[in-house]
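As a starting point, one isolated chain is supplied in structure tokens, in the form predicted alone.
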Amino acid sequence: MGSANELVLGGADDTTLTRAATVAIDDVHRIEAKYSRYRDDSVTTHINRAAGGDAVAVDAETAALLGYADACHRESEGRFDITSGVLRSVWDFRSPSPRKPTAAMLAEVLSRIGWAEVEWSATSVRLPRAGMELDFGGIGKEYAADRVATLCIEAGVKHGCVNLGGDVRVWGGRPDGAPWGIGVRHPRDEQSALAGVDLVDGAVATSGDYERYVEIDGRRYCHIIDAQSGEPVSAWQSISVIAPLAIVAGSHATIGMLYADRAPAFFARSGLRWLGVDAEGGVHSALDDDGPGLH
């Protein structure tokens, strides 16, 4: 997953434990292999290879994320679109000499941008026009997340803390009955917590500016992108999002940061609980009486 991952587990007996770890782990392993862009022999590269072709046989699995994929992008009004990985390629996070790119390079990007017009249903998938992508990096993670939760469940596992690269899933409490501590990082300072929150049951996930970014001419240029614009987002250096799932909790945090001044509308409709950090620095929050304890 590119990233620091964790798992911790209790409630059961040792070998119960060591059997269900193994399972998820090599589970993450599974949706890493078969979903990153980066392997010849993915899922993903099978259906970008295709794009303006013929359409790709999925499967059940697969067909599913799409489903997600496509309710995040209506539900963000066409900001949130798995299609946009394209504008990697003008936006390189990476380079030691980042530039911005130009309106014509954005232009020619963004025409191939486009989740409307991908024809998929529930046993295939087909991009319309060559040099389209499909990119499951936004939701992936987070599924995987959710996934070793759900196996680990079944394993007969009572208590579980799994932590895919700060997108936090957990169940049934602590061994010894408190709940889960997770801390939420200040977006300017990497030692620092902003807030921790008590959770037995669910999960916590964060979007910011901070992970991946350039700076150009002195401002601050994220990966978060907007694939209406092309440009990314700058209204807030932090999202951080409480939910029943990994996934939910990981969509709905980037979306609230291509939603920009109209985040806290959006979460205000979507009733889940969540913590901002805005461009100027300032803490906005909305939690429910009964929610998890914030502190």
Contents of the next structure:
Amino acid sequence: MGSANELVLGGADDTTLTRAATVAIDDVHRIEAKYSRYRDDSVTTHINRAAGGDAVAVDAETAALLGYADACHRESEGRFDITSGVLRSVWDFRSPSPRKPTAAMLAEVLSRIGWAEVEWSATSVRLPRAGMELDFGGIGKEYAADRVATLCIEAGVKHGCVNLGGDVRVWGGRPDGAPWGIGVRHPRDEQSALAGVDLVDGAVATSGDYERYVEIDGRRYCHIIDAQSGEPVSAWQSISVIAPLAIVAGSHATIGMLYADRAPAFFARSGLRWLGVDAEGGVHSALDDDGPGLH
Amino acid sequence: MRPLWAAALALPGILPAAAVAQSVPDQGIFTLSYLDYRDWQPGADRMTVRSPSFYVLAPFAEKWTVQGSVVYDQMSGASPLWFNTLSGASGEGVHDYRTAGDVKVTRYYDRYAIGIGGAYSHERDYISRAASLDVRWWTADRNTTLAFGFGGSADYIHPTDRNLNDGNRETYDYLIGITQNLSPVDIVQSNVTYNDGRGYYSDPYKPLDTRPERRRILAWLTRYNHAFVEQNATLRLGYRFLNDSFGGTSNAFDIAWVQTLPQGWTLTPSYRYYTQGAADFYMNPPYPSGYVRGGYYSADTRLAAFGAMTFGLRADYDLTQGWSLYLSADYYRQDPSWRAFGEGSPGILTFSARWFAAGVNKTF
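Form predicted together with its partner chain structure, per the form predicted alone context:
And the full complex, kicking off with our chain again.
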């Protein structure tokens, strides 16, 4: 998945642990292969190639992921959009001499974004315009983390901790009876933890502006981009969320980033615990006053 | 949160389902989904980043460690008071920070078993080594089991964080326990553990936090189950006393009644009372009052004096073919004025939480 992954299991005999780990890791590879936009034979590539043409048949898993993406789109009032990956073509985070896209470039790309226009059902999906693309990158990794937990629990593994590129799901506490300790990375110091979370069952996911970004004229533009404006978000350095499932924690963290200064209200509504670092480095959390302004 | 929840639970394989058994477990599988959780606290006056996490998760942690804990297990493996893993927006900065392994071998003989364990954990800023030895011996009728355990761990902390010094910690654990079948319907288990640690105990994430370099903890846990055959019920009692050389003493009392009802229903009301005294060096708000340069100091409210109660009700329903469902509701409230054997710490807010859980269970 292009990032550091970790799986710690306990509470079963060696044969069970080995078998569970193998099944779980195979499933992570399966999900990656199925939804990678870099692979020629992936479901994502298949759907994207047919953009502007016929509907493509999808299986139940893909349909459920589309359903989840649809719920995120609604909850974020359109800011979270799995068709927004095309913005990568104008915000090039790998370029040695990055430049801001012109208004005309942005307008062209924005015309190819719009989840609301995608025709989808429990059995098929159709991207209505040529040049549109789906990208499951925003939810696939978290879904895979939850699948790892499910498969291991089903195999009889009582205690586990899976970390797929910073999205963490734990179950059963540590084998010694203590909760799992999960550090939340400091957004400007990769070697230190900003906070700690003790968790027996549940997930912690973090969305941050440090994952991929470019600096243009001294300003940081990160890879989390508002699907409506086409502009990278800048209100938060990072947001971490605690939830029972990794996919719920991860999408809330991303949606929080996209909501900018309305993130506290969003989290107040969602009822989930969160911790955010604002653009000035100030720390906000669920127990702060949820006023509209940041301090 | 509800729309996202519903969508998440619609994902295939997000909850364990026995129908997808790829390898058949030799025991029941257990799935839990927290469908609703909320907690509240008057005002919002937190001094540290870490406290909210603690407050949120204490009920989770308390809930499930109580249910799942076997004191004996605490003997095996290292228990570094550090983070097990790191949540970040990507793998950046996460890679190569931890290599860990642990192994435990138990050899069973006719009347006794010997277990030897070792663990090693290495992170960018933390190394922990631990070893344990335990012996269990039982009588020929298996009505009595004695357990002895010894464990040691050596931790080296080398924070890359700004204002921290290197630290070492050595800990030794001792356990002695007995499990006794008193009659066909009574079983009692009692364990005493003693933990002696020297080294770095301060919280590296809290400024001014300075704790003694030696910590000794003595804990005594006793559990008693009695089955009422005619009533089709079991009474579960538990009591834990813990004395901490930091100054705090805690008492926890648990009671639960497991009532089997007709047509596959089981109802389990439960209650837990917990109370603890403050550590000697815990200072009341406002921060940093009571801080003396060179002295011990902590404003961590986990070290304060308070009492807490948990009320729970759980309903289990047996379906056919080994399937069962359960629903549970718990309410937790922590209040300094509920402390027993002394005054609660002033200036701390009460904390309440409720949570509902639902689960599916399948026994094979």
